[in-house]
Structures are given as structure tokens and as C-alpha cells.
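Next up: just one chain, as C-alpha cells, the form predicted on its own.
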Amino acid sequence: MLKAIKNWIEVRIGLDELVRDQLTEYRIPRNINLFYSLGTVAIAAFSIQVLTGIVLLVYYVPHPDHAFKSVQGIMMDVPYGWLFRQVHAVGSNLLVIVVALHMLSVFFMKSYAKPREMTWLVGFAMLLLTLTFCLSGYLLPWSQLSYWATTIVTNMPTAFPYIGDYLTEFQRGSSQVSGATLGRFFALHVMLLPALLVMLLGIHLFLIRRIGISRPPFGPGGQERVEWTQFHHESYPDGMPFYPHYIAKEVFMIMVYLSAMFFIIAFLPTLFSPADANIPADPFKTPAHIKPEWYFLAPYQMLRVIPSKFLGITLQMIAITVLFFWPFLDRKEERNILKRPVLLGGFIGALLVWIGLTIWGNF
């Protein structure tokens, strides 16, 4: 029976040829490292978020009078609801870490260089969408922590003259975070952002397979240069098979990700859920030590350090713009960052400043 079904499919789409071209005979560089698997881990993490989000959506009520109670009901009354909620909450934080590490590794190995500029642009756009995903989802539990953290983040555009207040009110749907904000963020979180992210992910994967995987600049063949005067697929006839060799490494990294997630759920369940996350939102009671989520702590602390809020946000937007268009600004042919001390120093320095601001903002 199974053989007959396989033969039926084979006649119509050439399944064996497809497997050979895309898996068993698809070659990748022999010096490829585990950092290349972070993209696959990010896809797996996003898939987990979608699946658990669908389950939570069945029981969640997007109304300021019922949102907090519905989340507590998921945790207390729904069979294994606490597990799905924890996987979704912890997974959102880990997803940001994985995507950020993926972008850092791409930058470190200069995999954004010609002809992969479009791949970088789409990937950077997905990083920004991921952060927007987390921001919109953070408000949905309608807790004291999520309410006031969202108030802080959505208040940032007020630094801009003339349009700042309009942008803030447009985000919130009113002058302050309210039920209108919850409705907007809910629609953004479950409808618009998933569609945009899936579309960008499809483009990203198409570009990767169409152009070919970038060879790491370290190890054998890392310094080989190819003159890109016209399009051609970058292939590696002497490379390792994508399946089963590299697939096994990607599965291993996904298992590491799942292990980290369930370790946090089992032994550090309050790591991403402090006490204020279990108190219903109260617009009339401002917590003493409120702050945004950890992935927004660095820009938040930067705004607190710089006297001018307008200058602080302007500098952050300039930094984001420079990073977005970095493949067009970096014209050096040398791909090995270890042989470019100025760039390496800037890379390490910026990373340390970001970590330092995050720690400072937390304490």
C-alpha cells in the first residue's frame, strides 16, 4: 500500500529526484560550523511559538476585563495549559536570543557580502519583526508588568517633535494604554505579524537556496574569492552532503534549544515572569521599579543616560539604519574579521556596550 502511494507520488512530482537534489546530493562547505544551524533553530523555535500560540488562542479572551483572568485560567484550569503557556513565554525570549546570535554570527563571518546583501536585509527585517512580535505579545496577559512595560516602550516616540504624540496615540489607540491598545496589539500579534514573518521567511530561504550557502572565512578554502559579475549558484562539489551529515548537526542544535527551554521551565520558572507578571494591570498604580523586557533594556537605559530623549532615540535609529545597510557600507574584500582589527574591535566594543547597558538597566 505504502509503495503504491509512493509510486503514485513519484510519477507526478519526481520525489526521488527532489530528495537527491535538495538533500542527499546537495553539498555544503566542509568547513561549515554549528553557528550556521542557528537559522534552522530559529525556524524550529518560531514553529513552536505558532503551535503553542494557537492552543493559547483557544482559551484567551482579548478584553481588558477578562484577559488576565483568561491567562490565569489557562495556567490553573486547562489541562497542561501551564505547560503551553510556559513554553510560549520562555520560547519568545529564547527566540530573540537565537535570532540575535544568528545575526551576530552572520556579521562575524561576513556572510552578508556580495551577492548576499538581500539575504541580510530580509534577515534584519525579520529580527525587527521578532522584537515587534515580542512587544505585541507582552501586553496580552494584561498584567501589571506587561501594562507598564508597554507604557514605557510606546511612550518613546514622544521624543520626536510634531509627530511624536501622534505616533504614540496611533500605537495605543488612545492617549494611554487601554483596551484599544490591547485590541490593536492582539490583532497585530495573531494576524499581521505572522503573515509578514512567514512571507519574509519564504523570501529568505529562497535566497539562501538560490544563491547557495556562504563558505565560512575560516579554515580550508575560507579565503577563496569568486568574482561575481553575473549570477551563478555557489556550489561545493567537494563538500559534505546536506543529508544526513549536516541535518544531524541541526537536529542536535534544536535538541540543545529544547533542553535549555525545559531546563528554564523546570528549574527557573520565574526567570522571565517576575512577581508583577502575576498581578492584574492597574492603570492607577505605577510600580516602583518598572522597566521594559530585557531585550529593550539597553535602548531604554541609553535614553536614561543621554540627557536629550530626542538625541538618544535619533542615535538608536541611526545605528539601526547603519546595521541594516551595512553590506553596502562594508566594501573591504577581506572576509576574515580576525584580520580586520578595527572592525573586530568595533564589533566587540558594541557588543560589550549593549551587554553593559542591559545589565545596568536591569539593576
Contents of the next structure:
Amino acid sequence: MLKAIKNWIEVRIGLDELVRDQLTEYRIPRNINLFYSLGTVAIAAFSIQVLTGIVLLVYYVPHPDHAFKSVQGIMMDVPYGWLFRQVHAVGSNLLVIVVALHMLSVFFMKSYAKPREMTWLVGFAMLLLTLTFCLSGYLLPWSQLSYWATTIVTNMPTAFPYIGDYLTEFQRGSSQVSGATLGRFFALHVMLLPALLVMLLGIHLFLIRRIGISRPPFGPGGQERVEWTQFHHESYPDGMPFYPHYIAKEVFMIMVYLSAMFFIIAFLPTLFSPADANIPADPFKTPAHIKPEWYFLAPYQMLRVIPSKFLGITLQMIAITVLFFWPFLDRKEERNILKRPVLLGGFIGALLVWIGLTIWGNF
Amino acid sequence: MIARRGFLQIILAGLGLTALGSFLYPLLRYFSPTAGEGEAEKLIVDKREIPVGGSKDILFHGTPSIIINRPQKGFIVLSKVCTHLGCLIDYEKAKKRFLCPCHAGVFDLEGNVVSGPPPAPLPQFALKIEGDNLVIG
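For comparison with the form predicted on its own, please write out the form predicted in complex with its partner chain.
All chains and molecules follow, beginning with the one already shown.
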């Protein structure tokens, strides 16, 4: 019976050929490392967010009078509601970590170099979308933490003269964070952002397969250079088969991700939800020591250190722009960052500053 | 002399841009907050509710605000929204100042920045005293 179904599909779409071309005969560099699997882990993590998000939608009510209660209801009354909500909440934080690690490893191995500049641009846009996802989702529980963290982040455009106030009101739908903000953040979170992310993901994967996966600059063959004057698909005839060899590594990394997630849910359930996350939003009282999510702590702390808000936010915009266009700014041929002490120093320095500001912002 | 093909391309591009504009403008207006609603309204508060040195939190035109009865200087109405990142300032009666819990910005009772990162003073609202009433706005 199964064979008949398979044959029915085979006749129509050539399944065997697809499997051969895309999996068993598709070869990748032998010196590829585990960091290359972070992209797949990010896709798995995003899929989990989509599935748990759909499940949560059944009981969540996007209204200021009901949002907090509905989330509490999911946690306390709905059978296994706590599980789906915890997977969604913890998963969002882990997704940011995975995407950030993926970007860092791509940067470290200079996989953004010609001809993969577009892949980097689309990937970077997806990182920004992921952060917007987290920001919009953070408001939805309508707790003190989510309300005031959103107030702080949406207030940032006011640093810009003339259009700043309008931009802030446009984001919020009102002068303060209100029901109008909740409505538009909800629509953004469950409709617009998923559609955009899926579209960008499609382009990202297309570019990876069309151009061919990059070879790590370390290990055997890492220093080989290909002159890129016209388009050709970069292939590795002597490489490792994608299936089953590399997929086994990717599955292993997804298991590591799931283990980390369920370890946090089981043993550190409040890691990403401090006390203010369990108090309903009060638009008339900012809690003491309010902080945004950990991944916004570095820019938040930067605004505390730099006395001018305009200067602080402008510096952050410049940093994001430089990173976005980095493949066009880095013109050196050498791909091994270990042979480029200035770039390596800058990379480690920037990372330490970011970690330092994040830790400092916690106090 | 423009070729027929070029002319048609310009016409088509114009039509396309007009169609796009006629879709984008309503969309932009749809998402823009309704401005001016209720802004002409005044708020009346009984001044006997606020003793000297005391305060009262109010919501004025959608902005969380505070009325302070300053010793020797009388009433003042200020926005409670910190001009740095939008957190609500706390009135510290004993120290006669406002403190922002987010980045420790400090304002005096006139709303001027004393220390910290806020880039501008707290906005002040017009206030009139009519008998026992404070008329705000």
C-alpha cells in the first residue's frame, strides 16, 4: 500500500530524483563544523514558536482588560497550558541566542564574503525581525514588566528631532502604551512578522542552495580560493553527503537545543520571568528597577552611560548599519580571522563590551 | 520626441504609482493615532483635596500627570512621563523632587532637570484657579 502511494507520487513529481539531488548526492565540505548547524537549529526553534504560538492563541485575549487574566488562565487552569506557554516564552529567549550565535559564527568564519553578501543581508534582516518578534510578543501578557519594558523601547525614537514623537505615537497607536498598542503589537506578532520571516527564510535558503554552502576557512581545504568573476554553483564533489551524515549532526544539535529548553523549564522556570511578570500592568506606576529583556539590556545600559539620548541612540543605529553592510566594508581577501589580529581584536572587544553592558544593565 | 513605447511605459508607471499611493495613504492614516481627540477638554479638580506639599495623580489628555501643591509657590501640573525613556517619575515629597525609577533622572518641583540623562524638562500643563477648583487645560 505504502509502496503504491510512493509510486503514485514518484510518477508525478520524481521523488527519487529530488531525494538524490537534495539529500544523498548533495555534498558539503568535509571540514564543515557544528556551528554550521545553528541555522537549522534556528529553523527548528522558530517552528516550535509557531506551533506553540498557535496553541496559545486559542485561549489568549488581546485586550487590556483580559490579556493578563487570559495568560494567567493558560498557566493555571488550562490543562498543560503552562507547558506550551513556558516552551513559547523560554523558546523565544533561546531563539535569540541561537540566531545571535549563528550570526557570530558566520562573522567569525567570514562566510559573508563574496558571493554571499545577499545571504548575510537577508540573515541580518531576520535577526532584526526576530528581535521585533520578541518585542511585540513581550507586551502581550500585559504585565508590569511587559508594559514598562515596551514603554522604554518604544520611546527610543523620541531621541530624533521633528519625527521622533510621531514615530513613537505611530508605533503605540496612542501617546502612551495602551490598548491600541496591544492591538497592533498582537497583529504584528501573529500575522505580519511570521509572514515576513517565512518569506525572508525562503530567500535565505534559496541563496544558500543556489550559491552553494561556504567552506569554513579552517582545516583541510579552508584556504582554497575561488576566483568569482561570474556566477557558478559552488559544489564539493568529494564532500560529505548531506544525508545521512550531516543531517545526523543537525538532529544532534536540535536535541541539545531541546535539552537546554526543557532543563530551563524544569529547573529554572522563572529565569526569564521575574516577579514583575506576574503583576498586571499598571499604566500609572513604573516599578522600581524596571529593565527590558536581557538582549536589550546592552543598549539600555548604554543609554544610561551616555548622557545624550540622541547620541546614544545614534551610536546604536550606526553600529547596526555598519554590521548590516559589513560584507561591503570588509574588502580583505583573507578569510581566516585568526590571521587578522585587528579584526579578531575588534570582534572580541565588541563582544566583551556587549556582554559587559548586559551584565552591568542587570544591576 | 518620445517614442510610443516609452510614452506607454511612463503612463503605466504613473498609474502604478497612483494606485500604490492611493493604497498607502489610507493605510498610513489607518495606523496613525487619532490626534486631537478630547484635547480641548478641561479637567476640574477640587483644590482642597491637595494640602500644601501634597500631590494628586491625574490622567490628562491620556498623559499620566501630577498636581503638586508647592509650599510658597502654589499649584503646578506636570506630566509624569520622564522625557528620557517614558517611565513615570515618582514624587519624593521629603526631598522635594521627582525621581525616575528607570535611569535615576531627577527633576525639581518646577519640572526642570536636576541630574541624570533626561534631555528636557517635564511638560507643564496650563492651570487656573477658580474658587475652590483647579481648572487644568
